[in-house]
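One chain follows as structure tokens, the form predicted alone.
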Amino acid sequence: MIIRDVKTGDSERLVEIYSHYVLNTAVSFEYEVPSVEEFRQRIEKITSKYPYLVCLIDDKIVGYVYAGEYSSRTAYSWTAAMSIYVDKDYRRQGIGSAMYKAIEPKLKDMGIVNLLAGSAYCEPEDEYLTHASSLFHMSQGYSEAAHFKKIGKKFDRWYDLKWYQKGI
């Protein structure tokens, strides 16, 4: 396993592992894959002021991890907002842990205090959503800050939103 900083030409890789979400999940609630270009721009955006990492195994991208700004405001210059996502193909692998524990201190060394992380939910489970993000999170040092009812719609279906915090 290599975890190295993203360059702008793994954005197709990142595309082919995001679009199963987008497409067959509620894990994100965009409804269409973004372009290559799209994601390029994302990227480009996101490493001009914080770290955004992927896993190879074999030379090839099984997943991403990066950080972004919680708010535009000022006051929230320490706080980031984490996204992750591992190839549907290579999950309960270790390599979601392994991505947070070599984003942290790159983020801590900013100076970030803490971590966000969203997650969408629903009770009970159903064929488009899991907890394992929730799951994931909290077996991560994260713990439950904030749940948010029927904020997001997919699938004909409304999903909760809840978000998690981590002080690192």
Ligand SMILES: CC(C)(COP(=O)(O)OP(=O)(O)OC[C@H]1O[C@@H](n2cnc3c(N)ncnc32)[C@H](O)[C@@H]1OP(=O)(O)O)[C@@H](O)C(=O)NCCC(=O)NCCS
The other form holds:
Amino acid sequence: MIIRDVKTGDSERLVEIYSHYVLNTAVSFEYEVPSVEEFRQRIEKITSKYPYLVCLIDDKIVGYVYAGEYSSRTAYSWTAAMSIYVDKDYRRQGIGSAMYKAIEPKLKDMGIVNLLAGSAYCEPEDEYLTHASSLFHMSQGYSEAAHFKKIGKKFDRWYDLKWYQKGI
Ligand SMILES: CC(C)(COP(=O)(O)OP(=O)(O)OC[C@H]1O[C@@H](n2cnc3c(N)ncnc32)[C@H](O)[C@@H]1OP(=O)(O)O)[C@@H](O)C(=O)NCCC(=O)NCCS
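So that was the form predicted alone. Now I'd like the form predicted together with the ligand, please.
Now the complete complex, all chains and molecules, led by this one.
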């Protein structure tokens, strides 16, 4: 397993990983898969300020993680919002954990002390959404900090959003 900084040339493969979650799940509240060019621009914007890593197995990108701004208000400068996606066929092999382990020291070095992760949530699980993200974040030392009810509508169903928080 190799974890390295993202390159803009990775965009096509990252869109491939992300598209599964946009099209078939409520994990992402986006409805349409971004184009490779749009994704490339997102990478450029994020990497101008925050770390963005990809994980490779046998030279193939199998996941990515990045941090972003939670809010542009100055008082939030020590807080980052996390996003993490693992190729659907490579889940539960420790890739998500390895990427979080790699990105956290970089955020700490920037002076970030507080990590947030937003997870779509429904109870019970349905065919579009499992509790994987919630359970994953709990396993990584996050605790539940907020629970918004029925805040996003996808596939004609309402979904909750839970925020998880971790101090570093
Ligand atoms: C959430 C996600 C990033 C986890 O990545 P992963 O590589 O599968 O996670 P890991 O293998 O490192 O799992 C670490 C621990 O998290 C927990 N966990 C992860 N997936 C789980 C699942 N489906 N069910 C129960 N627990 C789970 C377990 O405690 C696991 O440890 P274990 O396998 O030793 O029991 C991955 O499922 C994913 O990409 N999901 C879609 C995107 C997403 O939801 N991102 C988060 C919101 S931005």
